[in-house]
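Only one chain comes next, encoded as structure tokens, the form predicted on its own.
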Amino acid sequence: MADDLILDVQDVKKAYDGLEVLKGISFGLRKGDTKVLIGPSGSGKSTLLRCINHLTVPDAGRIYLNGHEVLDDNIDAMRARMGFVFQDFNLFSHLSVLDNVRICQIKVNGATKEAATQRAKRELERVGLGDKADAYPAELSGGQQQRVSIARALAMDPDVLLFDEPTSALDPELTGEVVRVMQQLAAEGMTMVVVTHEMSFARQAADEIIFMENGHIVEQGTPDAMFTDSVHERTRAFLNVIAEHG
């Protein structure tokens, strides 16, 4: 593993019933950088960033976080510095907000509840969510319940964050109000693997963008290469159709 390098995927491999989903995936992540996941549906890119985690086992492959190989037997440790942002919030209905952003810096990091309040509270102010301390994922848009879901991954203080296509349950104008959450974590420099067709932030960003299908990494580059020059004509073609639909 490259010494600078806070996520490295090395030659990961998954099936499904002799289906070949990832076909030996590699790529490196350095602290501070937003790598950006894009291709056709079932191309393998959910599948791949489950496998970082390891909610999805790979079949092979290594993948290492700082520098520690991901395994079985280190995986509750190795999660707690992996935030992930699920598509559908899997926020906890009978908790408020507040209790949601706080549950797991007491159960899985040891916080007082006095510590995980006040950095619950810091992360809400953050994602704009502040004043929605005491109510309940029901009560909420599910641009806000979205955003809830952010800040529990941020109060977590992860090493990376994982996004799962953060807006593919929402309509548009909610879906505006989480990319611009997750835009304004990239200027801060935080650390992200993301999983979109939201290609106006992949352009804005990203500092690369791999564009996947049929489990191989197809082309990858900086948002203007893979955009204004692609190297593969497929990449070009998934491009211009997702600008059409755009």
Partner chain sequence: MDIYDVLLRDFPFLLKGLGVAIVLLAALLAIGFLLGMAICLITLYGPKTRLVQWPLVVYERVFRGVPIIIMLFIFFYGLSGIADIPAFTAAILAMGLRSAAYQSQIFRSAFQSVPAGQMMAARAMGMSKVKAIRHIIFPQAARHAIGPWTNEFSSEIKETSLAYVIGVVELTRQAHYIITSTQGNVLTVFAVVALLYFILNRAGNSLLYAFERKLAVPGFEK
Second form
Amino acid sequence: MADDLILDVQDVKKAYDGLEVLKGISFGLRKGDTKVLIGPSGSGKSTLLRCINHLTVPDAGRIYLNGHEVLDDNIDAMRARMGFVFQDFNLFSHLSVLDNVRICQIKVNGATKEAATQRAKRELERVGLGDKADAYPAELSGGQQQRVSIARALAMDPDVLLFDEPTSALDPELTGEVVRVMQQLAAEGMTMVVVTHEMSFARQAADEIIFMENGHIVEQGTPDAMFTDSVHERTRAFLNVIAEHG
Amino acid sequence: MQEFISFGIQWLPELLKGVPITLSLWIIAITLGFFLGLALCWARVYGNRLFYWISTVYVELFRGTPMLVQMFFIYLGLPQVGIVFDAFTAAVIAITLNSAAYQAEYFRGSVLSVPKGQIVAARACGMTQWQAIRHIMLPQALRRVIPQWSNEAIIELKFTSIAYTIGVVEITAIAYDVGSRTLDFFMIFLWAGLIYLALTSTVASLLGWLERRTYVPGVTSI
Amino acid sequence: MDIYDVLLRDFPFLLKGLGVAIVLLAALLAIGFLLGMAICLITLYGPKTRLVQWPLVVYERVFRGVPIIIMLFIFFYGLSGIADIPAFTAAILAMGLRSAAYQSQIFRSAFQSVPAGQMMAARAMGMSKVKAIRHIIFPQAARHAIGPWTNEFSSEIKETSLAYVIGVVELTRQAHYIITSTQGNVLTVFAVVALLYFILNRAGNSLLYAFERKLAVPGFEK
Ligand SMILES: Nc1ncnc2c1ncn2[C@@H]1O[C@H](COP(=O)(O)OP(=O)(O)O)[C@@H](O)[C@H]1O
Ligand SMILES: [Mg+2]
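Hand over the structure of the form predicted in complex with the partner chain; the form predicted on its own is what we had up.
Every component of the complex follows; first up is the chain already shown.
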């Protein structure tokens, strides 16, 4: 294990009723890295992300965050250090935007209300929603909800952010605002793992692109390498399909 | 336990004599309540202001007061103004009137939940208002209302026991009578409870079957 | 004395009966709430073993399938065999335990209507299961539950009248006492009693609606 890795995923395996969804996945992120995970539907990308914070418990393999192994015993503390952004936002529907961003700071990290409020307001500004603090999730567009959920994750001051197709549930005209926030975070040096089909984001922001299929990592490399001369035919075919439809 | 069973063997036949009375009381009342409920629902949804008003007051009054008081009112109160019913009839009337109020509310909710476009489409293909209600709206509304209606029907089945307070000789009254003769009220009411449990469970499965039988994708869910 | 003088003279007794009904109502709802919530949490989040889940299923079936009058008799005569327990206590127990069976179901469907993603997001942020239930799931479930709970409240008000059958001197029994002393002026007495129940029901419902509105947030309105 290299000590300068923020997130270190080692040989993670997962099967559902005998169906092997992850067949031994390893990769690592240094501080400030942005890795984009791509691959066809059903290739195990969501399962991998969810294994990292034990929303799905892996069958085998190890995961280290900042040198500490992620275990069932310390899982709540570990999750507090990893932000997770869901495809369908999952904002807490009974709480205002401000409270959504405050609640886990207070209840999990033990922040004071004042400190949590300040931090929440700052993160809301950062995603461009400073004026929506008093709104409720039901009053926001999908793009705004997703930006709140990013602010909610950021407010915990996480070591790494995990994004699971953050723009897939959005109308096409709303993806831009979310992608811009993610680009800005990448530029500011946030450490992120992003599952996405937004190739413009991958091209601009990724340090490395990882192509997954059938529970394996087929190929990984810099955006330039992957987009211009990916070695594997499957990767090229997939990127072509994405380019046509995305 | 053995005492409980031998007690049951001795007195169960007596208790079971109450079952036909309980069931006929229930079936007559919820059937009449069904039609009165439909009428009240119609008055509230489609009626003019007078009908709307009458129906609303009726529903609120009957849902706002206990069945026991309603039954006493009819059986003990009305004779004072010269209207006399035997106990069974009084019980049927009370349960009917009470149930109709609840059924009307459930019908109304389900009628309102049928999308407006259904009636519009029916009228657009040439149906009269009545035909549209009869052939398009009602079949959907009645399907949707089955779960709530089932609950209501079972509540009324249990409420038939209230008729014992005015002297209808149904299961509860017989149980009480056996209790006074044997002085073992506890045992006999346990047995009565078991009979009611069997009745309500049977009715619940029958109505569940009806719900599955009438299932149409998109209109109802299972 | 004409009926109005009697009513005026005896009105304090009716109010006393109403007071007894209210205490009974409050007690049974409290028992039903605590026990019903416990049952709900165990069925949803407790061990999924048969040994734990089966008794709860049977409990709910039995208490929902047997008329309250029968339950009142069973508790009244059953408990009096064990200790010298007043009818009022037997009524609180029988009705409270039964209300628990209804309330647990109200709570369960309220909890179940909170989308699974809410729990997942709370856990992903580092909340423990208990914290997630307390801060995220419960507040949402409460908003789903309050409407059905208002209905349960209404039914229980009316069913307190049935404690009459085991001799609890609540409103309906007070009415009976008065009737005996008015030589048959039954209609007016029962009308007044019905009105008292109606007002109590309305007042309770208005309070609960006000509470519901206070809790309302966008996305959770009716
Ligand atoms: N909870 C589950 N139970 C059973 N199978 C699952 C579950 N979650 C995912 N799968 C299966 O695992 C495979 C990978 O799914 P997923 O990780 O969601 O892929 P992706 O996110 O790349 O589209 C799919 O075949 C899916 O059906
Ligand atoms: Mg996925």
